[in-house]
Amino acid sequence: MWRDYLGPDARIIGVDVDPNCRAMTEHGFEIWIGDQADPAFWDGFKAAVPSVDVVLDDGGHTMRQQLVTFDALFPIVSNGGLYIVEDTHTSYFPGHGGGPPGHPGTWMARVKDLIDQMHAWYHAPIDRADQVMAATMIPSITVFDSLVAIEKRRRSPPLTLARGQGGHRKNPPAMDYIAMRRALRVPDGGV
């Protein structure tokens, strides 16, 4: 299916712990063994893969799978590039390490912060605001039932845009984020 949809071009790597699964490799794909909740395992093959446009982690469904797995794969996701999560529906799950809403550690818990950092430009100290992953490299996060989505993609700091009857127009300087931040008073140190 995944040949048929991206192309006979396409790099596909697949990651299993079952080594059955290398018998897949005769279809052209590239079959990497181990287990994903290992950092190890994930640093072995970012030196043999240090960039990839989409991840699609299907894998184990524990907590400390998907964890693992982000922190290793998102910083290799090429910008324009695209992160993708099944079966997040596990994070309320005890025995895959979840629990109720607002468990922490939690794959849910992580996209709940993520969505805060992306929006760091309006409450992080305004000094370290650029310095937040997910203000600079995360335009969207997208969440289905049971599936989570995440852009990466570099930012800019964001401004806002007024229109008038000519259409579209640059504010002023006085309107980007810092002076929108200091305008509503928040802090200059965060909230």
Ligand SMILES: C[S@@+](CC[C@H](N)C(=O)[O-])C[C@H]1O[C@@H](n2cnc3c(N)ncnc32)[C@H](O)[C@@H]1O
Contents of the next structure:
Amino acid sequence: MWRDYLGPDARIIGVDVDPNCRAMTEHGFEIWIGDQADPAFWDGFKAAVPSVDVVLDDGGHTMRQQLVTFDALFPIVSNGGLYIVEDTHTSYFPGHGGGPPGHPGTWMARVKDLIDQMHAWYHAPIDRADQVMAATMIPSITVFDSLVAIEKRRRSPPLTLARGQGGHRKNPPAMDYIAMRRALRVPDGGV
Ligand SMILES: C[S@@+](CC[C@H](N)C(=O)[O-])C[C@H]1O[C@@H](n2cnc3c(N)ncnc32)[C@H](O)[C@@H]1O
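Can you switch from the form predicted on its own and show the form predicted in complex with this ligand instead?
Entire complex below, previous chain first.
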């Protein structure tokens, strides 16, 4: 299906813990056998595959699997790429490590945190690595019922231009864009 959809030139890499999936190499896919919940597995994967355009996580759907995979692979998604997680309702299933809304350590809890961090310009001094990543590299997070799609594309910090007097209320201290732009080494005057 993916070959048909993406075309003959697409490099399609499958990852599964089940060794029987090696049979799929017959169809022109690259297959890696390993545990998506194991960071060491991803270290080996990334040594061979340093960049990907799209990730579709349709694996075991446990919280640890989804979170370890995101932490390993989102950094190697290319600029302009997409990270998709399927069956995200498992965040609410105790059997997968989930729980009711507010349960800590779920994939959906991470998504809610990412939504806050992509808005870090407006509420935080951006001094944590995850805030820098989300604020500068995530322009959109689309949440469907049971599926989340996270766009990765380099963003510039917001630039405020105020004209006249009293027409623009600054919200200190987080809105000090100029300090943020300098901290993130965005050239003055650029957008
Ligand atoms: C819902 S199926 C989806 C399979 C495939 N994405 C598809 O659409 O046909 C889940 C797959 O995740 C694999 N899986 C389960 N736990 C895993 C793990 N820890 N690491 C990697 N793959 C795992 C299973 O072997 C199974 O093939």
